[in-house]
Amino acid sequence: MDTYDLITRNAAEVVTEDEVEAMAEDPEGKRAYVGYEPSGVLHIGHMLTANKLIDLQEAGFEVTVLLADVHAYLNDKGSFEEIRETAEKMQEQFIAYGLDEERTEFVYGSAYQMDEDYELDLHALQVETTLNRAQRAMAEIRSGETAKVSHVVYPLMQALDIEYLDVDLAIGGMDQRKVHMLARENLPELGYDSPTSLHTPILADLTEGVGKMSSSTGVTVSMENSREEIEERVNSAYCPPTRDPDPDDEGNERENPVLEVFRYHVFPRFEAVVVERPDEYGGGLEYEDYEALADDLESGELHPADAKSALAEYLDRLIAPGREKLRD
């Protein structure tokens, strides 16, 4: 796999392709970042962007993980003391999950977001940004039903973080796209460059195949789950024998979340996937790429129950090191 393909593997969008192609020509010393609110245990959403950071490290990038304690406070996720305690645990989990400790810098937002220069730039960005524009950017990221002033400031800080962390590439899920577009539009008004960004997909709800897989609804997989809990959640997942499932009762398009997790979590981290089956059902199967597994599921060669069994096994392998950290 060439460097550009590795950088963009499983990306939903890059902004822009020309900018990322230029980075791929000389990736050594380039820096990428993702920001995470320290609001709980690592779950499958964190792991998706972490997989991309692992790809980028393999491509030659240095990686910064922003443990966004100030953002978490603005989003009403607890006191600074509680948030910092969570952040320390998350840092250990990211390394256990597979980030290269020697090439990963962990930064707390409070280490620079209280500085005078940052505050003055934040005020300048507030002047340059309309209320409607800030509200559109915050829509995907706020917690709670009632919008607060802090929620409007939140995406402006995210935009400014890209400059203050001195990174070349901002990584986030598609729910961060509006923030990154705001940064591209408004940071030049402060004399800064428009940042380059890469967006990962949003996985569908595990049990329904629609909407967003969310830790708040209890239908996700996290590092605190035991092997038995992982198996239970995966076995209850929606997995029709087709890549184009029928719409749900309300007409919403469905995805196959089992295939999504194989594609975005398992195959990037393992050279091959082995599906164990008794000889009477055809014996074991081995897949070196996602497409082969998806084709066999659709053709009927691979039964959904066997696919789920294999998925639980490989998810457990990914999660086990972090689960051990939680027990320490």
Second form
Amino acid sequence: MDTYDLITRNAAEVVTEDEVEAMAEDPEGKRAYVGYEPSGVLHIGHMLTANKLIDLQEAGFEVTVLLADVHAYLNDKGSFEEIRETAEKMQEQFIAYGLDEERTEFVYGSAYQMDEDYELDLHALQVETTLNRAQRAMAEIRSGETAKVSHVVYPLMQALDIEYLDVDLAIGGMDQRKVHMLARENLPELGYDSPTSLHTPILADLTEGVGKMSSSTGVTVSMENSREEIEERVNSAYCPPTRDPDPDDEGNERENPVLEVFRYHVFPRFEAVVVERPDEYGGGLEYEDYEALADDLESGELHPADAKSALAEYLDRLIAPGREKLRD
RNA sequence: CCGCCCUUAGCUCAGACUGGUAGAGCAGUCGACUGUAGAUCGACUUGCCCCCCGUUCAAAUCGGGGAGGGCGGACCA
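Previous: the form predicted on its own; requested now: the form predicted together with the RNA:
Next comes the full complex, this chain leading.
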């Protein structure tokens, strides 16, 4: 696979392709970053962007993981002390998950976000940004909660982080694209470069195939799940034998979450996928790429139940090292 | 500071006027059917009715006090 394809594989969107192509010419030493609000436990959503970081490291990038403690504080996630503790646990899990320790720098937001330069630039950005724009870019607020001033400051700091961490490429889920667009438009007003960004898809909820997989509904897969829990959750996932399911009763588009997890989590991390299947149904199968597996599910050659047991197996392998860390 | 509105199941809310065993929808759980899930049937669970005091035989409901949240308070007339 050539470098550009490696950098952009499984991305939902790249802004812009030309800028990324230029980076792919000479990727060695280029810098990329993702910011995470420390939550203590790595879940499948974190793992999706982490996969992209692993791709980038393989391409030669240096990676910065921002442990966004100040952002978590702005989002009312607890005291600084509590947030810091969970951040430390998270850092270990990222390494256990497979990030290259040599090429990963973990930075706490509080290490530079209180500096005078940063604060002054933040105020400058506040002057440049309309309330409406900041509101559209802000992180989703919990239901029942109303927007606070902290919520609109939040995306402005994300934009500024890109400059202060000196990154060439900002990574995030599609839910972060408005932040990155705001950064592209407003950072130049402060005399900084307009940043390049790459967005990963947001995977559908496992049980519904609609909306996004969220920790709030409890149906997610994380580093604290046992093998049995993973099997249980994967087994209860929505999985019609097609890659393009019909909309639900309310007309919402549905995805096949089992295929999505194969595509975005399993195949990027394994050479091949072996599906163990009882002899009565035709015996074992092996797939070297996602398309082959999806084709077989579509044609009926691969039954969803067999796909699920394989998925649980590979997810468990991905999670096992982090789970060990968490146990200590 | 002043005024108005809201607070009941995980969520959205009815119930209050007229006091009498706390409800619906959705979600969730469990079965049936499918070699998965969903859909479809069938069954089931869920509560500090925001807090305190009072009235009453009896308070989610009436009265008083308090807390939390939301909205409003330019000019003109």
